[in-house]
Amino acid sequence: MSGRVLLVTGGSRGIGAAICRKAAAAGWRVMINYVADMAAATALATDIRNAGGIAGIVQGDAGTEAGIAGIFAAVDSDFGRLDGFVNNAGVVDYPARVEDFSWARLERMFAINAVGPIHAAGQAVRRMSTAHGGRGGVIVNMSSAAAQIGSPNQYVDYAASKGAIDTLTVGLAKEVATEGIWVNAVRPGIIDTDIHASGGLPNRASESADIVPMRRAGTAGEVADAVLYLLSDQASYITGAILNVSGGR
């Protein structure tokens, strides 16, 4: 992977940070996107550099057109190429039933989890597709087991937004299959990261272990391992696939 450039949206914490660390260790030059926590992104980039890797950081809201434009402009400026894109930025909200969702909640959820990722994938294609003069590349979208389960009485809106990611993955993979790009997704299950706290359920991972066939929550590193496989040349004949990393759930 020496010399190849990887962009990870939402890369400063949780699964995104684990992907950045493992990708850098595998030889990728990594651009870490963050939206608010500059200290976390800076610390992660410093750790990667201290381990001999190459990393940059870029602030930008991956749920807005302007934010996405700025993120990709920084990749162009700092690295001059793009070979891999992990469409990772996402949010949850507090548990609620569908009839109690506000319009503002739905707008935020779909802007960050669906509209933003679709637009960002398009920006990645513009840079990687051989039809646009690119060298080809890899896109890995971050879906969720919620897309299949539906998350009733908790996050049906989140589940629906991740269902859109599944559809994006299949459709885009077919659209660019002859342009040197393969597109896949990972569906994490219950993973022990701080995203649960942002939805008001800080102990959700440990408290949900009994509903997972493997009887434990997954780790960010385990999801990152799956993403790194899909980014690697070993996955060169895989496109349009969605890999469950959910402990059998």
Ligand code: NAP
Given for the second form:
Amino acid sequence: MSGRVLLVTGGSRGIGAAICRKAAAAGWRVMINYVADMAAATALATDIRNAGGIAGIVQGDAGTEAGIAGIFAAVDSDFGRLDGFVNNAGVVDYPARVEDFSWARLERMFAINAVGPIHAAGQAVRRMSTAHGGRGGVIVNMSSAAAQIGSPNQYVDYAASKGAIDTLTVGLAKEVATEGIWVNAVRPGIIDTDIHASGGLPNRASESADIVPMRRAGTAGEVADAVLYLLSDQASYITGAILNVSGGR
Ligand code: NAP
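Okay, that one was the form predicted on its own. Can I see the form predicted in complex with the ligand too?
The next block holds the full complex; its first chain is the one shown before.
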């Protein structure tokens, strides 16, 4: 992967950070996007550089058009090329039933988890597609097991936004299949990151073991390993695939 450039939205913490670390170790030059926690992004970039890798950071809200424009502009100016894109930024919200979802909640959820990722994938295609003069590349979208389970009484809106990611993956893969780009997704199950605390359930990972066939939550590193495979040349005949990384759930 030497010299190839990878952009990871929401790359500063959790699953995105694990992807950045492993991608840098595999030789990718990584651009780490974050929205609020500059300290986490800076510390991760420093770790990667201390380990001999190359990393940049860029602040930007991946749930807005202007934020996405700024993120990709930073990739253009700092690296001058893009070979891989991990559409990872995503949020949950507090558990609630569908009849209690506010309009504002739905707008935030879908802006960050669905509209933003579709628009960002388009920005990656503009840079990587051979139809636009690019070298080709690879996109990995971050779905969730929720897309298939539906997450009743918790966050059906989140599950629906991840359903959109699955459909994006299938449709975009076909759209750019002759343009040097392969597009896949992973569906993590319950992974031990800070996202659960942000939804008011700080112990969700440890307390959910009983509903996972493997009887444990997954780690960010285990999801990152699947993403690194899909980013690799070993996955060159795989497109439109969605890989469950969920301990059998
Ligand atoms: P996390 O630990 O909460 O980390 C979220 C990351 O996304 C942080 O780097 C955060 O940046 C960034 N982010 C949040 N909103 C953003 C925005 N609007 N624009 C740009 N960056 C933004 O989350 P995670 O658990 O690693 O989840 C990563 C992805 O995996 C999400 O798409 C999530 O839906 C999906 N997923 C997670 C699980 C799980 O159990 N953890 C399961 C299935 C799917 P700051 O540091 O600046 O806040």
